[in-house]
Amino acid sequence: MRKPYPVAVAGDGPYIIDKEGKRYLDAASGAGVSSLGYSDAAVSAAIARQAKELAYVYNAYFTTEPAEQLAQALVEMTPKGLDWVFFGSGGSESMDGALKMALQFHIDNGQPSRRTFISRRQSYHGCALGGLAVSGNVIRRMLFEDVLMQVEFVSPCYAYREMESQETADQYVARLAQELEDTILRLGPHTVAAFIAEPVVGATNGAVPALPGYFKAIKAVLDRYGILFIADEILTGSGRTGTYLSIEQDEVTPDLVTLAKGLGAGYQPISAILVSDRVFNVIADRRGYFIHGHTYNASATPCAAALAVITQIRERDLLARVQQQGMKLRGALQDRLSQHPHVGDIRGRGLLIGLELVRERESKQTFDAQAMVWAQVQQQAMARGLICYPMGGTADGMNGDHILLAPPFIIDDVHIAEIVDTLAVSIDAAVANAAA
């Protein structure tokens, strides 16, 4: 709270410029938000046009063309069956809305006893009380445990640390699916409302993608017991991993999906819940309305901005670019750091990449948590004009360090080289300081 911050005054592509004229290459897109960088003229123009014509109306009285067009675009960009959209203003808001929608679905479906949520350790789903309750982020939960609703937690799909040495990938996936089923049976299937997961775990765990077949196995268990699947795509969605929804690459379709961050690409605050026909039809046919709402739901100007972002993604074929540049960035990191004595794992999907830092590679021993190596990497990188997104608690909630990279979709090969070179030097400097 007493830390001085540089004052940002301008943006230029993937760079932020402070009032002293220093340029920072943002390899984190803020918090995985600014997917088009900081100076997209087409999006800015769309915002200006909408603000001049009609900035805002209350969604209880009117819909608007930008809201309807954006909803249609999202339906077209996402898997069949996710045919309805409920807009919000931020990821935490939409996650809490999704939890309420899951509960209302079961109540309206004649199963009011389904009130329990199952989530995963080492996860993050928002800072409002509902999203925080279903988050497995120890550090962010710890002050508020006494007021959070009770949630059951199962193991994440975290092969680097939690797959046993004698297990195959298929056996590990089967073990995790069995753990989920055992948990459901212990609780009583009639009491469980939904399972929540990030397709690629973000800031808490450092860009950990599920192993192939994991979500298919999980979805099969959920379907067996009539439990909803909520996919948290607040960070991973909107093209960040090379498909509009990351879960597409896992070949399953959730019942509810939350989107934010890259949906508006930082140009306006906006989020969304994508709703399956199954959920929508029960609520629409039984009660007729969703008992939920915020003042800025489906606000015209943010919807116009997000529609312009999707237009840019489509017209510039940016999903393919994310796949291409993601492979290049990950390859460059592997070439430079895969044998680094303090880089234990390099992983991710598309332009969401994590590097797990360790004191010793072979044993995967973590640094002392008090050293806060992750924070030192951030400081060293900022001093050199690079923004990254490190966090602590990677391994078990309290110990471990990682660096998250989520650069804008528009980065070119020169930017990739700058990211890798600066990050490598920053890691060395941070480790040296920790050892001093």
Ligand SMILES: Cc1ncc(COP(=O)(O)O)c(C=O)c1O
The other form holds:
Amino acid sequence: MRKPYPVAVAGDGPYIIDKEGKRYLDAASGAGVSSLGYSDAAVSAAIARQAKELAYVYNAYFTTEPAEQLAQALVEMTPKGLDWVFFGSGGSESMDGALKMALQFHIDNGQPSRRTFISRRQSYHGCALGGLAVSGNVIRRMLFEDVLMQVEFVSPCYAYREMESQETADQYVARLAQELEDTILRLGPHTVAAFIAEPVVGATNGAVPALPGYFKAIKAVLDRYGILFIADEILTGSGRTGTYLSIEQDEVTPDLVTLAKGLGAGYQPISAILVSDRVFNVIADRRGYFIHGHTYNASATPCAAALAVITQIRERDLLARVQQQGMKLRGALQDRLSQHPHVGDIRGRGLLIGLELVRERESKQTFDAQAMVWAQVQQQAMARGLICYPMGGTADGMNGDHILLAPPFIIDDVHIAEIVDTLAVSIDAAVANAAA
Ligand SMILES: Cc1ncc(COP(=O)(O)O)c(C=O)c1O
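Right, the form predicted on its own is done; let's see the coordinates for the form predicted in complex with this ligand.
And the full complex, kicking off with our chain again.
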């Protein structure tokens, strides 16, 4: 509330241009949103066409061709078994919808005692009360803690800080699966509705993918006790990690998946819940409707925009491009910063990459939280015309700093070089300021 903002007036590929004519290379796609950059002509044309023909109909009375075609495209692009789609307008909205769908599923399935959710520390699932309640993010919960529904939290898969030095990766994964199972048994399996996780932890932890085998082990525990798995792919989905869903790379199929951000790629606000046959069939057979709905569900213009986005991803083979440019960006960051005294870890998947900053590499000691090094990096980068997405609280919710990078899928090699150069200089300037 207390600072002025530059006025953005135009977009040009991965750049945003402000009123003064300054160009910003957006290495964060806003907040992991603008995967096609800011000037995709095909998407804007599709929006204009739809707005002219029929901008909106109420989904309780009608469906539309863009909504049906988009649902079909999503079913084709995602693993077998995720065959149904419920559209909304934003990430938090889809998360609250998925939580309610899990609760209704269990009631309609004859198990009404399943009312508890299990989530993970250091996670973010939305700012509405449902999504916030299942978020481990300490700072975002802080003022609202007393009114949030009771949720159980287990450890994230955060090898950089939480894997013991004498532990192998397999042992660490087994320990986390055991922790989940112990939690379920303590609560009583008949009381647990669903487990919620981001396949790659985004804003709270700075692009932390799970270790190989983690989600398989977790899913096996959940299946043993009839508990649903909700994958929050609001940030990681829609191609951001090089497959349409990130969880495909973990080789499990969730019961519900939430999508938002890259689905409309910033051209329109739209989100989706991908629903498995298992969940859909129970609700459809027993009750016939989901007791939940928003005025703008499956709105025609956002669906037309998202259909144009997914068409671009398919026709231009952008998933392969994400894999290729993601590897190049990560490689360039490694070359430049892997020995930097204040970069403790470089990690991620596809074009979702995180750098964890530390005061001291060896001990992994964090900077003083008061110094807000993450905010300094953001300021220094902005001043130099680079947008990144830094955040604090990385290590334990209060301490630690990371920088999240999630550039548009269309970035070229020159953009990669620009990101790495500007970021390196900005980190040095931020650390120097913090030390001063
Ligand atoms: C993983 C995840 N879940 C949920 C949300 C909330 O989405 P929205 O901001 O669109 O409400 C976000 C947004 O940052 C997110 O990254």
